[in-house]
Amino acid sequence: MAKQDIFVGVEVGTTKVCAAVGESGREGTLRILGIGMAPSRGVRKGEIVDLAIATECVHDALAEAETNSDAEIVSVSVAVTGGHIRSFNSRGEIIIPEDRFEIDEEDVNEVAIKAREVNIPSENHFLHSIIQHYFVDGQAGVLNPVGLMGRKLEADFHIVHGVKTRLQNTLRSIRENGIEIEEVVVNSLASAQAALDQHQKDLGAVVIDIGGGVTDYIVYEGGVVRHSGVLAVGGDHISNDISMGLRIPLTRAERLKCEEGSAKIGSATPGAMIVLKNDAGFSGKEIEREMLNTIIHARVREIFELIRRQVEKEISPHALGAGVVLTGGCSLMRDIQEVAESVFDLPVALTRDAGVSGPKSVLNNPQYSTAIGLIKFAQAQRAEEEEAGLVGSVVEKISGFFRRRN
């Protein structure tokens, strides 16, 4: 098997550590091999906290890829999050000289590079700059400006950024292993190679991936990224809240709001309760069912209402013909669609892994959706350079900085 048609994508997340294999093959397509999973040690709220423990856990989880896939792992993309990333919309503008009128490729390098031309905090790095619209001569709706001829040259970017170290410390989990990395992306941008597809990208959407430290999420308006952020809660909050409220272990609580729990308040049959039995160090207990979904359905709605303020600050509802695209590992949760629509007012589904073949134990698992999404991004990016013949025409490749040892 060619080493040029596997694509390996890691996600080191709060709660796993996620690898998964896909082979490249004819026409685009993919293929799922395998996937490894380990559960994640040294990570707090998508970011490392003990190098050693989270670079163990790392190579637990790719050591199992190897094995399920039947393929050597010797370079892989990396999702990347944290409530550290910032994100924001920058237009570049450029004259192209006198003595000549047509567009090149130098020219559209250089727009790209006026458009970061902002004061970010010294101890940030550009992660992505992406294109939204070019424009020439004042002519919007252009695609490719190279080879048009034009005087001026404008484009609009959607750019991410984020701490230096910050960023490094989870590359580091995966170098320590000997691993070489290829692309770090963004995990909202991943997830949403997972769970939209070019037609909802159009239409407009919102990707919302809902892990155990973190909530990121991206809205797409017209086929091209308007908005991402990234929320410093996620699923161990709720898991905290049910502790706390019902006065319960951690451990106790993580398992009630997986095995029990629901988002849906007014469901449960009056009176119902769930019954904890005896446990090592913990005596037992009766919990009223209702009680435990209110203490769920407080937290998930605050995720949802933060998320919708900030993307009715840059587009209109309406521009979302395609709603809502829930994933991540809390997205397996009872009833947090109908939470979701009753927020946002808009139609939600449950992300589906659609252009992908493999087992659909995998394909349908949500957990799995920014590890595949991260291979989706390295096999397009393989596919840009290849027609184009060089780098980062609609993603820019990471600099140098990313690429050291360290």
Second form
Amino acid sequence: MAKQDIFVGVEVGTTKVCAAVGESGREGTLRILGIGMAPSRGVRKGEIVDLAIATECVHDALAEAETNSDAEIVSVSVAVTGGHIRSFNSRGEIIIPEDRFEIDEEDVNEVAIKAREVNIPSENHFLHSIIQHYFVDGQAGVLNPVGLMGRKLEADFHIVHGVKTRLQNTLRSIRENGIEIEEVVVNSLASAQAALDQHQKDLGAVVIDIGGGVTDYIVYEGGVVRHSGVLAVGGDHISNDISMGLRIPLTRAERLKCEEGSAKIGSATPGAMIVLKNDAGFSGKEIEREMLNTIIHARVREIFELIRRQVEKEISPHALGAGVVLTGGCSLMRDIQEVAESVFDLPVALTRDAGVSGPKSVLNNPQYSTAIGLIKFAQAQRAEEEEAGLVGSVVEKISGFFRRRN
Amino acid sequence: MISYPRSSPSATVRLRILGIGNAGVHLADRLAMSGDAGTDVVVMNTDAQSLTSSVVTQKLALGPKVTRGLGAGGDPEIGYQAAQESLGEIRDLMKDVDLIFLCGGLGGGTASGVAPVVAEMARESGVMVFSLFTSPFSFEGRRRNAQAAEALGALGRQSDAVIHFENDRMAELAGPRSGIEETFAAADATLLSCVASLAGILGGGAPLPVGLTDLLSALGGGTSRALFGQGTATGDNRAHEALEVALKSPLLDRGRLLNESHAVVVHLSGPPSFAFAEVAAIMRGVTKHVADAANVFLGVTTASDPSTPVQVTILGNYDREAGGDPVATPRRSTEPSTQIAPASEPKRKPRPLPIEETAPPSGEEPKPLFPEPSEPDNRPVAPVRSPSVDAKPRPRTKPAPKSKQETLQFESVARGRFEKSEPTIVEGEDLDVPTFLRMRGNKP
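In place of the form predicted alone, the structure of the form predicted in complex with its partner chain is requested.
Below, the chain from earlier opens the complete complex, with every other chain and molecule after it.
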């Protein structure tokens, strides 16, 4: 029984492939057993451009995760991202037939289908339709309409969709390793599970996951997803900006960003210089610290401003009581918090472990938040299925049991 | 030869509408039935049966000896001979009028053969001629189309203005699923409303009339194709809705073809409550579609009946020969088949048309019979037309690609490692270009 409720989350990121293995406890608690990570190649802006190399990287990460957690990985949940992913809110509406007044499960399913009856490009595929609110006969704020009396059932959904073929590439890099896929979750939704607790979701919060190639963001308010999006700009862009602005090789720019860079301007002593030592193929250089920070600041500020404009279209940022939560590898950038605060005019926090136990080093690292969030998402999904009915859950458990053993 | 001086001082234009051939009779019938009693309508046909069933009281059977009242059998030469036989009666029709409208469907025998003769006769009598004709559907065969094109060319030389409706375009007025009857009816209805509104434009005065010269300037020019759109509406938003319907006419190609027209007549009619602001709003909507160099003639009439709907009529000519063609042709799929088009004078001869064998020197060319060279009344129009050719907004397309290329080059230089990846364009900016570079570019 020990390893039955094991969940694995895999994120194929632009800079690294990260696999997290977690174990579900009796009261819905979650313990991280181990993490596997491998630097990724063949991925650009969150999307796979070289399948063979990316598959290898996924293999390395999974192998490491298996060793660290002492568990056999059979099936995983996967996070997907990319500039092609789009989202919008849509309302579905159905009229309950004349002969009954009570709303049942079927009606709820039907209204979800109705909400999906919208025009998305033919090559796109629905990733999520996340329920926001139900309305029964115009009465707002109904959380669960099953069993209520009413003539008309409406429902608001947040719908996420993306280009099918491009989503398939990420999934293939995992399937090629002989691993089954349980859930496909959009990156921002997964990160939010790790970054926010229920209380923050109710109060309202923006989660910004700044990764290597893309920045994912999601807005929660009143406990539901109000908005989400992907900006195909990330840490790689900062490195690229530095490399171009200071005329240094990209690898040095990357290192400089992590070791010396800060997102704040005006903090460095005027005239302070950073000496870059010479290296093979690089003759060494002295650069001004303020110059470096200016380049970083411009990019980071722009990312936040773009997101703020997107968020403002949907909801006033001041309605978000829990403020902004930053996660992803780039949130390790020095002083990034202050930039975000000045842009959003909201309290900004760095991600922390939300109801998960495990090695401290893992939980405090925002690089792992997507993978951990995936585990939480899958766990919640499983719990929902089990609630659906005793028979259903038994069948599910047995089939799940076999699936996992095979 | 009886010549009547034009009674120009009189305010109203004495108008006579001649329906020629089966289509013309049909149209005249509808016009007569539509109730405008003041209109002077005459039908003429080689087919006695069609004349008998017509409700129009003034009838002229053409060439009773040539055709024995059995029709022209689709041969313009028979039509021509019939017209020659009835020359005296036709000439009589030119008495006491200033302007005649010739209406019909070209391509068959009667209209194609008779109409040029009638137009010639009218010109001799000093009567102005407006020719409103439909050309056959392209599926009606090459021969009919060629006959129509030939007749149209002749009409272009003899008429003061030719309004030419291509049936293929008219078919778009009816839906793709509609029956053939329905489609013909839609085409007829358009021609009818065009005749009716032209008559209305010339007949009605206050407060802002459209003069005959305005019409000639807009519609003259020989062989071009008619642009015609009409919409009526009532209610709060009547001005906007009427304009919308008028611009939606397929003959205007949703307003796009107006841009190619050198002169446009806009006629608005409405109830006494028709407001100045509404007129201004409609005109703003129209001028958006009209080329800068084009002449826009506005006419407004108000009826005394308050229940009169607001009606917007847009008339113009789209002259393919004047250079609009190469630009406009690729847009419309129906175009190529219909373009067996009317020749302008210099081009007419070399065109190998079947009609030249069947109807030797006589049929399609009234010229040798009437030795005096046809005075081209279109001449005053010509200067208007040629500058508009130059003024056509052609160069607009040229600078665009150039500037585009420049930006592209700039971007590819500045994108660094993302040069080969799909660009990330958000809010009009390429985010792969370093932010500090873009900010620097925006500042000065």
